[in-house]
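Quick heads-up: it's one chain on its own, the form predicted together with its partner chain, in structure tokens.
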Amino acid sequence: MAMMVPYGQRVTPDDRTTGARGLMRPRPVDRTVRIVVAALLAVWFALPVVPLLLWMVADRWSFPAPLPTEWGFSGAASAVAQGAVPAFGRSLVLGLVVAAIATPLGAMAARALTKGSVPAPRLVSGILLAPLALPAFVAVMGLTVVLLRARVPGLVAVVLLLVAAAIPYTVYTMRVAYAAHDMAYEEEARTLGAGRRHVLWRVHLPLVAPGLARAAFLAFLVGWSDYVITVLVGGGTIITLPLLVAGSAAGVGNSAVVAVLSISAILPPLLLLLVLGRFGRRYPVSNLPGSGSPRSRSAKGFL
């Protein structure tokens, strides 16, 4: 689109719409359809959460009453009594640790693959994506024995396996990011005399920051939501939120507790999504040499 704008002229949103007049310009009917579809989708996603939110504050909700028949916080109290608060903290740390390890690893692998400096790139990316194809339970049953034999402490083993499970996501996300990444900026900085480290911190990382944020978010989710690996490999040394949710959901009459636990399990990813979304967009673009397009392009693509 920028090509249609005469050289030296700044692109403003108005110019773009003018430039896109005719075929490119959205027609009012399309817009209405899009708004309706968006609204329906929003309802579709929000609707299942409504009963959960209601159950959170319900002490009693007997069929067929449309609303809770008795309001209260016994669900929350019971969740806390079962150790929801420390479990929440452990899940948070686990998710962050997995993200902190899997993101740089995924980024490095993706960069090497994109630059073409890897022999047999198809095989390597196949191996990197393999954990996606293998059902977690099958992998865990075999690996637990191996890890036990190797005397790997439970927590380290959990982190190792979760990182392996998260790597396909970070590699894939970062390959997309690097595909849109212009190496010329780094070369430019190098020619201008910047050191390797300087280029990494001032040019490379800021440019791929949105991609990193996306990758880290997905890796966090892997660590945050796992049950099988945490139970079987961790051997009960670390009791996380998913363990409490799965345990409670396996019994009848726990709806309020399950609601409280599930909603608290949704919150951190949701918050992270918002924070990272803003972080991805907000980085001071004007600081960069030749500010602009690759960044804003990938920033918009944030999930």
Partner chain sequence: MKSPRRAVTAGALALGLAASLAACSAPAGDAADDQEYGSWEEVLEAADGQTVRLWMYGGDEQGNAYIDSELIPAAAEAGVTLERVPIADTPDALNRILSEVQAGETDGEVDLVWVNGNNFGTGKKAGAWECGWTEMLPNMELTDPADPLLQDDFGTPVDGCEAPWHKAQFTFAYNSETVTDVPSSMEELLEWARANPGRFTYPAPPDFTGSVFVRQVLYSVNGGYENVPLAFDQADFDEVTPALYEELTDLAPSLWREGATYPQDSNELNELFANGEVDFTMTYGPATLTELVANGTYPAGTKVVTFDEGTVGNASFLGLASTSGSKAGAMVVANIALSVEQQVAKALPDVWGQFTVLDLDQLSDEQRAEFDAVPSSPVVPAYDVLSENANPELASGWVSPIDEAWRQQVLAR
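Any chance you could show the form predicted alone after that form predicted together with its partner chain?
No partner chains or extra molecules come along with it, only the chain itself.
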């Protein structure tokens, strides 16, 4: 007889029953291989950051010297003089606004598609995910004409286009989350007398919190790192950090400035990833109405 496991509950195998089964026993060689592969991947991704960190504190670094020949912070001073601080603020606000709009829209669309309450769900899914298949330039140029004819202000048009670009990611992420979502918890809460608002805040949102965190992170990245939409629609009036990085990288002798701006562009997504990984974990199932054992807690989180 199959045993029903509550959603989100971790099942710990019994050593007395699994000890005799060799296939379920962890192998030291496999664990060593996984550690080596993970270490190599970490080095591979961290290696490009090393030259940037060195350039941040280098006033002069000529080939073939392995290290900077003159140390200093002239790159940081030049970046601040070129408007790095306000550009950083604009990019941060743009990313947060896009995440705040695209995440709930994507979640509602994904929930409706998962529950089958949308007519022609395949057609709607295709339309929502179309920006992923189209080149960004084509999609932006088509929507820009519409927004310009409607006399939409440039900043509002940039936000609308970035939200449109972020929604496919949020829809896809939340569809994966809702595919594993158990509606029985919400139905049980309603059976116990909870209202719609109470079910939303105390049951639904805690259960889909990891999916929402992932969707918000992807939407933030779309707004934070955008270059094409900001240039084409903003017309050079909205200077964000990616535009400043591209402008500095196009010149000669700006390696220290580019390094400072590039490291500044890495920090917010990295900090957001750490915060969401800490607070985006699934709500303990034992705190939900009608849950069973207090030991039933999920270890699945944002990462």
